[in-house]
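The form predicted alone is given below as one chain in structure tokens.
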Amino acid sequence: MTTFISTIFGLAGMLFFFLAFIKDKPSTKRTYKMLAGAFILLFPFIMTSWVQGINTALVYAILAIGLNILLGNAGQISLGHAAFYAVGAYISSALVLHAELPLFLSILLAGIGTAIVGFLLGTPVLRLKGHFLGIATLGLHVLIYNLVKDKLKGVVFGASAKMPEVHKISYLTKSWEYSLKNSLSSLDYQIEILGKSKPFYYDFVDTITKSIGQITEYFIIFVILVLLVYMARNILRTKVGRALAALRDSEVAARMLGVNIAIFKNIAFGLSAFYAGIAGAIYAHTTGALDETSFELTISLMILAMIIIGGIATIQGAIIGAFFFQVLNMQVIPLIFSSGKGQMLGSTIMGLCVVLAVIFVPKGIVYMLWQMKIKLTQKRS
């Protein structure tokens, strides 16, 4: 019954987002936006089994937005995005463990520090173009990956020596967790010893208590994502965004218009690294364990696939692609292939999805939705 309710709730939420995107009438659009907002607030309490996976999707969405700024808006390919993901994770971890800085300040400084690293490394790398640039960023990933593996592994902590609980995001609501556990213990005593009946809300509170840490992470990561989306939207509407668009369309034309090609390439690389650094810092403070396997090349390729499927050069496309991949990996593939051998086909299925997306929706899901919206508007008119 619980699974049925969760499924209906999830499908209703997807419908609310779709209608909020499609509808044109302001009052109707506002209604569906409010329903979508209510879905976001209630989601972690109703679909608790999904929360951990969705938290990962939110982190991937931040990574995808950063790569989309570099690839979609500036036209510069990168195969080393996971390298900056690792830099952000280790900077933030070192700041909280050794400098004893507050959690959120360390996340912000990790993003800024990674942006500086990206800006400086972009100076020699971004002189290249096309596939040469892709190979150079791939080499950059290998360099940072081996640095993490050989030099930084013991600087903060690893998979065997985890981050202290006090430095994790879930610790922020630890007092609430203790209060809920005490309340449940009191109820258990009344049920077992005094013979009272179990209250109707017992199972709900029990589920929330077990997931309170993940729910805390969900809301905090979601707020950070909203702030970063707002930041990206405003940057892309400024002179910087217009310069990046000119750079993407034609470097020759951009140079003729007075755009400093080198500076704006570095800015794009720095912005992309900033988002990757924030995502890496969040990852460090949610999992509490770091090793080189968390930042392999497959992460960069997966983020690239997300923006291809979702829609290049759109913020919505980056978010849609991240959630598409995570839901596919978290629910659809395990449902189809229940055995361990079947789950090994997950990467193959994801690769097939990328191929099908390139063939049938080459501009991504978000462009397909925009075309659907235009056609519906034309039919109504």
Given for the second form:
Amino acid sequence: MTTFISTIFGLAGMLFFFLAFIKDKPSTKRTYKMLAGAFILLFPFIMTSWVQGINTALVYAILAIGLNILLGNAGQISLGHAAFYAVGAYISSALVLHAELPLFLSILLAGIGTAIVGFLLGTPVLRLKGHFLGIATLGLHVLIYNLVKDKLKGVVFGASAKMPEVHKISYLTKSWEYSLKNSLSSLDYQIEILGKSKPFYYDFVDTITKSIGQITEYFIIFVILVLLVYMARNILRTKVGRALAALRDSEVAARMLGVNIAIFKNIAFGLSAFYAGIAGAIYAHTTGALDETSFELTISLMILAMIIIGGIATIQGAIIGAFFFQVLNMQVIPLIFSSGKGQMLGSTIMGLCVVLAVIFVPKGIVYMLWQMKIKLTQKRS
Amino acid sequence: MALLEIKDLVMRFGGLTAIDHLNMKIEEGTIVALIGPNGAGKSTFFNCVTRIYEVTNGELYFNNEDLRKYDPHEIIKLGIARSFQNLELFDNLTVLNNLLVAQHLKIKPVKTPGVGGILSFFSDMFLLPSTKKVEKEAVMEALKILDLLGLRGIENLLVSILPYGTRKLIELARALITKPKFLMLDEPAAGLNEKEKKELGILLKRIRDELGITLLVIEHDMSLVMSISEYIYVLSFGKPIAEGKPSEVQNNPAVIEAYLGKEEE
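Could the form predicted in complex with the partner chain be given as well, to go with the form predicted alone?
And the full complex, kicking off with our chain again.
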């Protein structure tokens, strides 16, 4: 029953997003936007088992927006983006553990710190172009990955590589969790000792109590994502964004118009690293397990696949790509193949989906949606 | 004093001498043409002046400033703008955005010296009133130039979907919006039909007369060159073979030879 409700709810939510994107008439668009907003707010309470997977998708969306600024908007490739993800995670961890800074300040400082690292590392690397830049960023990843593995892990965390509970985002609502647990046990008391019938909301409260930490994370990461999207959108629409697009489309013309391409390539790298740093910091304060396996090369490649599937050089594309990838990978495939054998088949299907997406929607899902939108408006007129 | 003065310019790529001892003096307010057969080194010369190529030898002065002290992205600050032989527009941007990129140096939401760049960045990030104001001014400026060239109405279209002739004009608009003193155009008439060529000739004269911009034009279309230019330099295989007023150059045997080959052949 609950799976049925959550499936219907999830499909309805996707439909709202789709319609809010496709519809042209302002009033209709607003209605669907509000419905989509309501979906976002209600989602963690109805589809509670999905929340953890979606939280990961939100973090990947932040990473993908960052890489998309570099690859899509500035035209510079990075195959080592997971390195900046790691840098962000470790800066934030070090700040809360050793400087005892508050959580959100450390996340912000981790972003800024990673941006500075990116900006500085950009100087030698970004003199290269195309394939050579790809290889150089790959090298950058190996360098940082090994630094984290051999040196930083011990310095920041000691032996464990675990983030203590107090420094996690979920800890913010720990008191709510206790009061929810209290009311649950008083309900239990009424049911078991006093023999009252089980109220209809019992299961609901029970599920919420178990996942309150994840739900808190969901809302906080969501707010951070919205803020970051707003910032990215403004940056890309004004001077810096235009300069990046200019150096992507024609370096020589950009220079002739006064764009210092060396500096702006660094800015692109820095901006991109800022997003990766914030994503890494959030990762550190949600997952808590910070060994080097979380920052493997596959993460870099996955983010790359996300923006290519979602749609290059658009913010929506990065978000859609991250969700497409994550929902398919973490939710849909395990749902279909719940047995152990299915897990292996799952990655195969995932790979197949990427190949199919690249063949049939080479410009990404977002461009496909735009084309649908154009066709619909033409049909009507 | 000449606006642009080139002394003994030599540009070599390995063993190939692309420009061989070129001297040039361009007076302010003139329209000068640079002609010569394909591969004569004309575009290379533009790349030398705009510092894309590091010259092998020679001196370049613009407004008494030694150009060799500047980086390519600083050339525009001196008031030198250019167009390209094979269009170098920002294809994935709209016409308007192409013209906004051209105002890159002018768009400064916060003008505080030193930290202005960083403050401007934050102003942009949160779309503060300071950003909105300069952006609006820049858009107005762009629309003004489009009006001047009769291109109003296409500002929100992607450059890549526009016809070639229009794109040529947009590249010209993009150069003009930087308010240059000196404009270098690389084959502005290539790909245009006769009518468009005539209109271009009139437009270039207007640019000189009304905006007071000195022009240096590379062009193959001789009727256009003869009708607009006041002075002509001729290059062949990197060597300056003739210079002078249009009527003098037209009848110069060396020029005829460079274009048509020797008579006895």
